[in-house]
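In the block that follows, a single chain appears as structure tokens, in the form predicted alone.
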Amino acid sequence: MSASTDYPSFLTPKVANENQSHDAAIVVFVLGGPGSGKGTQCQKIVEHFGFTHLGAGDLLQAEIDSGSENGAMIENFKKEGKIVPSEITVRLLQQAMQQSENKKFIIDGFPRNEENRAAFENIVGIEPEFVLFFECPEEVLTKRILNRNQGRVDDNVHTIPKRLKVYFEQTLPVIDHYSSKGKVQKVDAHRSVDEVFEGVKSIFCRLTK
């Protein structure tokens, strides 16, 4: 695989080690809306199955916080309104995963679009084992939001509709495709923690083993 010469140089893959980091992976896709208890969850999955909880987000964050170059251009991305393109959030998960000396992994929040998802399995060569799929109702989603008071400022009821709208829009396909594969599982979320968490245990002994 040749690197692009459009980005810095920690997202080119060492390819020497990419087969062996990734021959055996076992990745799964823990998709949702927000409020969906994704996170709650995946803290459960990495207690219970050892696995390693990956998050884009907070993978992109953290390279901001880092005060590097490759930070400042993320930054800058994210000020300027635009969506970080997906082969450098692709290749920081892939990083993250070449980094570590677990084989197992839940991506949380990704892919969220088709792009993402394309720019997954091209670059990391790898499809999930399975997506994880937390259903749950939009009044169910918005009121969990507006309760959890985590301070963010598009938590409130003007902005939520609209996240939840985009959200659902852009996932929706990637949900369709992976169901078209048979690899969608899905989750009723409108329950509570322990009765989910029993689904989710269900799902992980039966297709991990």
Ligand SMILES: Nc1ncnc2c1ncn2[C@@H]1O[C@H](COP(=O)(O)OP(=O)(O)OP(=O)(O)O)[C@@H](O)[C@H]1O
The other form holds:
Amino acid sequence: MSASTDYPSFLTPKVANENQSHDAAIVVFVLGGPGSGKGTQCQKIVEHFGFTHLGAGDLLQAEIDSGSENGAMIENFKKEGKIVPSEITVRLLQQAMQQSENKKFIIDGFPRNEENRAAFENIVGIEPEFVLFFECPEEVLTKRILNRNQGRVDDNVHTIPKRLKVYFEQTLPVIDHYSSKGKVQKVDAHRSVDEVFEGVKSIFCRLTK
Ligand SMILES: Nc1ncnc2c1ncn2[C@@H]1O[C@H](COP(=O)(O)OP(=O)(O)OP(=O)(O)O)[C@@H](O)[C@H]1O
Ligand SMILES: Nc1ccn([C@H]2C[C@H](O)[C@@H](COP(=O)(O)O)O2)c(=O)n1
Ligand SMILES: [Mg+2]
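Given the form predicted alone above, what does the protein look like in the form predicted together with the named molecule?
Full assembly next; the chain just shown is listed first.
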């Protein structure tokens, strides 16, 4: 799969159920622990497969930066490693999807908990095509985050354990949910960026058959 115009067949818009029209969006959720490489790999997926990348955390950060009325509350949740109320995050995702001319989205860092998942289902009404899951040991996650150096308010020894706790207690059950529906595509993320992307590519290519 080389050019971004060379889309695999599963990306062709289709009618998933009676509530979805022919031009319904295609959604892939991207999950994994904090620092597992979701954002890094999403950039590469965009380049190779022509998706639009929507980072839930990035959209929330943009709300903070814009000085919106919810900004201070969102920043507090982020500092404490907590999940922002789903209605806010889902509305931001929905707006970004509606404003995009693309209909193929990788949604990174979402759904982080059961409330996120239910809100997306109720408000947006689209089931993910599949869920890409980056699996990585906890100690590697911590090292990567502490080395990230991007000035994030949550990349510190106070917040990292809280983020990991939320991941294990709230996000893994969401992954289990999709796993029980046969929708999870797991990738070993404890390898180099290029090796991880080889795994990602093979998943996209396999799903075209
Ligand atoms: N395969 C890899 N090997 C080593 N370092 C990596 C790898 N993938 C990403 N990194 C680095 O690890 C850090 C975290 O990566 P990234 O920001 O992509 O993770 P993330 O899953 O989006 O994290 P978060 O959930 O906190 O947003 C970055 O500094 C990135 O450059
Ligand atoms: N579905 C989401 C995604 C993110 N957040 C908040 C809490 C996270 O710690 C922070 C950063 O997200 P990341 O960039 O690590 O994906 O944003 C949330 O509340 N709900
Ligand atoms: Mg990220």
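Positions refer to the first chain, counted from 1. Here, rigid core means the biggest group of C-alpha atoms that superpose within 1.5 Å across both forms. Predicted model only: the values in this text are computed from it and were never measured.
Novice: Relative to the superposed rigid core, does the CA atom of residue 47 travel 2 Å or more between the two forms?
Specialist: The answer is no, as the C-alpha of residue 47 shifts between the two forms by less than 2 Å after core alignment.
Novice: With both forms fitted on the core, check whether the Cα of residue 65 differs by 2 Å or more between the two forms.
Specialist: Superposed on the core, residue 65 moves its C-alpha 2 Å or more between the two forms.
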